[in-house]
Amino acid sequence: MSLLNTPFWEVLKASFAPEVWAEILPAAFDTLYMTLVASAITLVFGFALGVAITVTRRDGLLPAATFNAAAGWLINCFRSLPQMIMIILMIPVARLVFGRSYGMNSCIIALAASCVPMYARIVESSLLEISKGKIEAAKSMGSGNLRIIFRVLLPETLPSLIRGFTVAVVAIISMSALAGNFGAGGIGDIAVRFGFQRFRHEVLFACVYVLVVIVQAVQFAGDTASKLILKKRRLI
């Protein structure tokens, strides 16, 4: 059913038909799978990298100028690449790891490679918001570097880190839709192959509904978690 020869309201009504959702729901679960796995990888590696480039700054807890410069340069290189180019560049890596360059698991590598540098910068930005006075006060009480990181820096910036991770997850959802063009499956694949190429605009509408609901749910969860922490600390 195409908008080219069908009224908008007819296409909109058809987008809620059971046969449409029979195609959409399996793809929605594929998108959720890619998002969850890529988000977990982004959280672990992006967080670790963000902490590393923060503490190794010239004025950081563990200054290491060479490592910091090299890591910063590498992060900037990855962040400068558009999502589609990142997916293409990760094809050889996916083939090396999984033995093939298509499919959900293969595209998860590209999703993570694109979003880990972004989240690392978000973590760095959040940690740099902590005033030097709090760090110096912790040092004056005999706290070691690890204790300062896990007892001062991370707890103080937790709401900001959660909000930043929410942004990263939304970016992963957006990129997972694009990855459908490269054999990843999911909502993006259905939207392009059926909704666009076959002019089944009711399917395209249904794909939009799913993506909007997923993003709204992620954003709501992130905002709620951040607000709960701030309320517990009596900051709002």
Contents of the next structure:
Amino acid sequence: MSLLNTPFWEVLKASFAPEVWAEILPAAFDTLYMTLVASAITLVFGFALGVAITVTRRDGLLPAATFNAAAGWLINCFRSLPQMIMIILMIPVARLVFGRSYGMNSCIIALAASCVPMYARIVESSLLEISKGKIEAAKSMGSGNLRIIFRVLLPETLPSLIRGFTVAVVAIISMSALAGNFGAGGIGDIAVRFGFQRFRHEVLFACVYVLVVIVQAVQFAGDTASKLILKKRRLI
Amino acid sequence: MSGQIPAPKGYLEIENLKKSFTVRGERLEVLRGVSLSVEEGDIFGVIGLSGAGKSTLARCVNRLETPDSGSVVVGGVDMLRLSARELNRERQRIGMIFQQFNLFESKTVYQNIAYPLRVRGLRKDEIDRGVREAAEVVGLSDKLPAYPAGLSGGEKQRVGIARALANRPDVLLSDEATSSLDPRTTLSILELLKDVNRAFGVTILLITHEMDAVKYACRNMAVLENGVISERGVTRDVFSNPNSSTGKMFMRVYAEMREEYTEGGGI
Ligand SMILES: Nc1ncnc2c1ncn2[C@@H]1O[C@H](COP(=O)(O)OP(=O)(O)O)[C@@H](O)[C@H]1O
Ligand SMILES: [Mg+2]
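Could you give the coordinates for the form predicted together with the partner chain, as opposed to the form predicted alone above?
The complete assembly is shown below, putting the previous chain first.
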């Protein structure tokens, strides 16, 4: 059913038909799976990398100029690649790791390669928000650096870290849709195959609903969590 | 290496301390040979204009800043010759309070006061006792579950003081602790500092640009001007007979303010 020969309202109605959703739902779960795994990887590695490049800054807790410069340069390299190019670049890597260059797990490598450096930068900017005075207060009490990182730096910036992670997850969702074109499956794949190549616009509509709902849910969860923490601390 | 130095003159002994910063290629000499001697149990005021280097001086005492040369000896320990680990142990004997309070907003009042006790690795029940005692001293026993953001300025500084005193330090560095508080709250915080000085014998280095604070709380004082101590002595004497230009200027501004306040009906 195409918009070219069917009225908008008809396409809209058809997009809620059960046969459409029979095709959409498995793909939606694939997208969720890819997003979930890639988000977990991004959280762990992006977070660790973000903390590392923050504390090793010249004015940081554990200055390490060479490491900081090298890590910053590497992050910038990865960040300068558009997602599409990253997906293509990661095809041989995926073949090396999983023995094949397509499928969800291969796609997750590209998602991680793109989003880990991005989230590292977001984490860095969140951590830099802390007032230097709090770090100095902790130092003045004789606190060691690890304690300052885990008991002061991270808890103080937690609401901002959560909001940053929300941004990263939304980016992962949109990139996973793009990766659909390159054999990853999921909503992006369905949208292109049915909505674009076969002019089944009711399927395209349904894909849009799924993406909008997922992104809204993620954003809502992130906003709510960070707001609850700020409320508890009486900061809003 | 414990850096023991025999027979110190004062409890807090600063000698010929120099510190400069390089900002965009330009060398800024902030401390140009500061010498100070603070008796054990004293409340010693350091007054100076904004930018005079007062904070830098305080931060050199607990090594938040590393001086270029000179010496800082606290209770016989040379602060400039300590390993990182030894420095952290010495810092537990030197509390510090700040103009901006610098409380941890992610922690309750209880957790803020507990932080230095956790640093020391105390047991849970020891921490609990320490927190409650310190909160009692500053009169905040009923605010322990509250978060700092919900407190008034005066209450925040009380938490800062409790946190700084929780480990029963020998020295308390107060860097403009009352400078963002209203006059009445300032008075109550100074009163509290005098109380803890009496009760625990803690030596206080009170750094401020407020004349009233020094006059009210300090037995001895020094004026920091152009990176050196331009005047020092018993507070009463310095006030009645200032020699340095900063000292004189302070006294003049002080007198003018007094007049204005009186004309305006007082504060
Ligand atoms: N870390 C720093 N880097 C560069 N300049 C500094 C630094 N800390 C202080 N200064 C400069 O040193 C001077 C004295 O600062 P400070 O000790 O904070 O003065 P005060 O506390 O008396 O107002 C100021 O001109 C300030 O800009
Ligand atoms: Mg200052």
